[in-house]
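Next comes just one chain, in structure tokens: the form predicted alone.
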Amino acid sequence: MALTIAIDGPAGAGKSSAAKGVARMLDVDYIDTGAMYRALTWWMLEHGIDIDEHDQIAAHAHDPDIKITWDPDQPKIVVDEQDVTAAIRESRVSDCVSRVSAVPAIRSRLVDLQRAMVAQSVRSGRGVVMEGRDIGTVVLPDASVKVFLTADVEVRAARRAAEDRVRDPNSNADHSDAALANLKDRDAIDSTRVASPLTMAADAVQIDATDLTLDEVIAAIASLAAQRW
């Protein structure tokens, strides 16, 4: 059977960067489930759906067509034939994605899609590293390796603010306070939602990336994969 790695953790912990690095090192597919939730959030905002009205969101959960690439070097997500890879990283999406993700109909649709993608990867013999909030607990409860990646919220906020400055170099805004407030809000929503709340799987290994470099995190996850698979 092919290797399956589940990486969960709070927003801004570095899951995407770590998962990409692990995928490159082990030559497996990479699936960013957070990008899928961002894509649906972007679509809701574009179509004027009130993100505080769960019934409206649920009614449109299956409307957009979503496609995502599995190459860690060329991550791309397309919604209704439109490339939204950059658009889903905008602050307006970041501010709303946890609320949209909390809607059970949204999670149900995307969990089914994510499992189908993993099944395809496993059938091909490639293997996969998938990151998100509920991968080890809900999407892939039988994953070969489960990691819960975390870091202090202040460190996560500083990293997120730095990313925001790179995406918007011409802005004079101080992104630090906004990033910290956003992450605290997302942590609260992700951890308390009814559908698939953020929690560490009982058999997951926690990695605290507060004082680790990205390369150290990647090496730790790859070492776990070598030990267990």
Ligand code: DC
The other form holds:
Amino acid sequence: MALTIAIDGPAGAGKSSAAKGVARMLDVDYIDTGAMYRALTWWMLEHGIDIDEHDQIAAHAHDPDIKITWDPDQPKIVVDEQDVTAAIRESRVSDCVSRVSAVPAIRSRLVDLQRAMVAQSVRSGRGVVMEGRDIGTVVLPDASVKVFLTADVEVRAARRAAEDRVRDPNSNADHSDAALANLKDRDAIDSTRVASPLTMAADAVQIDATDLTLDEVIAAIASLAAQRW
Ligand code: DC
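Please give the other form, namely the form predicted together with this ligand, since only the form predicted alone has been shown so far.
In what comes next, the whole complex appears, and the chain from above leads the way.
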């Protein structure tokens, strides 16, 4: 069996950067499941679907074709042949993604897709780091290593605001306040939804990244992988 690492945690804890770093260090595949939920949300917005109508979202859950790369150095996501890698990070998507990802039909489609991707990665003998909210609890309950990555909400918001400033340097928007509000909103929805809420798996190791550098987080996860694998 190949190595499978599940990294879950709230928005902005640094899961993507840590998962990419671990994938590079251990030379395994990298899958960002949040990007998949964002891609479906982008598609729903593009097609004028009312985000608050769960039945409408569920009816279209299987319509978009989604392709995602596994390479931590070239993360790319394509929906219906359109590259949406940048578009899925826009605030209109961030503001709606928690509501779309709470719909069970959306989750079951993406969980099936995610398990199929991991199976392919394991069959090829490469191994995988997968990050999201329900990887250790639902998608990969038998993952070799499970990490629950957290950080104080103010620290998470400051990191997100800095990323938003890099992405949108000409905007006068107050990125700090917007990031804090968006994270608190998403944390609340992601943790309280009925379908696979964000919770720590009983056998996960919690890493609090509040006072750690990215390299320290990556080293901690790699060392867990070395111990358990
Ligand atoms: O990791 P992210 O912030 O890009 O994720 C975007 C949203 O997708 C997040 O608010 C909750 C949802 N999500 C989820 O419900 N389950 C996952 N495995 C990954 C993300």
